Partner chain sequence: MLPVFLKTLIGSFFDLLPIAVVIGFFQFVVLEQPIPNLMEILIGSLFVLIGLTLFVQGLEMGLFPLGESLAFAFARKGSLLWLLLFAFALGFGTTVAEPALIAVANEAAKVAAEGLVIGATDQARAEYALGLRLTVALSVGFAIVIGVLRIVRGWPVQYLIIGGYLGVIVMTFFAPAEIIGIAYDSGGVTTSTMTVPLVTALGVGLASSIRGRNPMVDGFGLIAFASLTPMIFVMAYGMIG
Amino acid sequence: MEQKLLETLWGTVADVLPITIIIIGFQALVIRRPIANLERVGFGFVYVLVGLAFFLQGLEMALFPLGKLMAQQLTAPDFLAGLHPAGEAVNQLDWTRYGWVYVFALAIGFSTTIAEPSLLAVAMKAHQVSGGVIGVWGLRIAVAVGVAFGIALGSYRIITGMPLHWYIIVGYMIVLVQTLFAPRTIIPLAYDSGGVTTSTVTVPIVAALGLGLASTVPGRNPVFDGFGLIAFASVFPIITVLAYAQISAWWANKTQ
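Please provide the structure of this chain alone, in the form predicted together with the partner chain.
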């Protein structure tokens, strides 16, 4: 276990090495000024590194094996057959047979997004910059609802086998229309929240769900249909964050 933790730590260091070299290089050659509070910043950097290593190693031990197994079990033909009376033939192309899959997609999309460190970072910054108008939890819940809905809809798409791009294009259309009406200050933040949602915690479990579904449902090819859930999880948070801002603005107007 200690060795694995060390390996993860080493992996994190290797991952961060390019950034560190770039920053030190520019700092020394171009800016040529010492960083303020260098000691504190240095400690902070080490905290982030060690924290990420523990976080990733912990996920490897506690969440990923169970989460991935769960995704496989929920999509396995045996489990789907067990839900229905004996003797009745299970039509695996009937999308209503996958009830627990949708519930799992919703719940796991929501909960992994709440735990996503990069979203937390953006929410903290937004809270600070907006002078407290944007709540850390408000933003994260809005994003998590978007991811939950996106993953559930993405699972439905894999089961029904409809083309990915139509969903994404319609998603973008909705974003476009919302952009015309949303408060101006929220727009960049909403666009950003599409990119930060799918990261360390969400991707491995969601990928397992996509692959599990694509290998169970007849006629789907895991290689082609397993992809795409992440794209869903990146579009829908934009919609929910814009909607959250619109509803807040509308509510503020109404109660005035």
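Mind pulling up the form predicted alone next to the form predicted together with the partner chain we just looked at?
Keep in mind that what follows is only the chain, not its partners or any molecules around it.
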């Protein structure tokens, strides 16, 4: 395990080093000023490297296997058969048989998004620059609802084997229509909300869930069907944040 952790740490150093070189190069060659609080920055850099190494190792040991295991267990033939009366035939290709998969997708999408550090940072900044108009919890819940619905719908797509591009096309068409009517102040934040959800906590479990489903549902191929859930987790938060802003604006006008 120590060997694997050291390999991960070395890989993290190799990944972060180009960023460091660019920042120091601009500071020295373009700005031409010494780095303020150099000692503090150095310690912070070490913390980042160690933290990333432990995080990546944790993903490999826990989150990826956990998401895949849950998908395999919820789609196992013996589990599906146990949900129905004895003697009743179980059609594994019937999407209605996978109700617990959709419930798990909803729950895991909502909970991982609420726990997403990048979303919390964006919500706090949005609350700060808007003078408190944009609530931290309101934004986080709106995004989490979108991710939960998106992952559940994406799980349905994997189970049924329907084409991914139609879902994405329809999703962005809804976003375009909402953009025409949503308050202008919320549109950039809504579009950014789709990106911050696909970060450190959400992506590993969602990716593992998609691959696990595609590996266990009969007739599905992990290469063609296992990916795409993250796209759902990016599109639908934009829809829910825009809807949240539109409903808030409508309510404010109604109560005036």
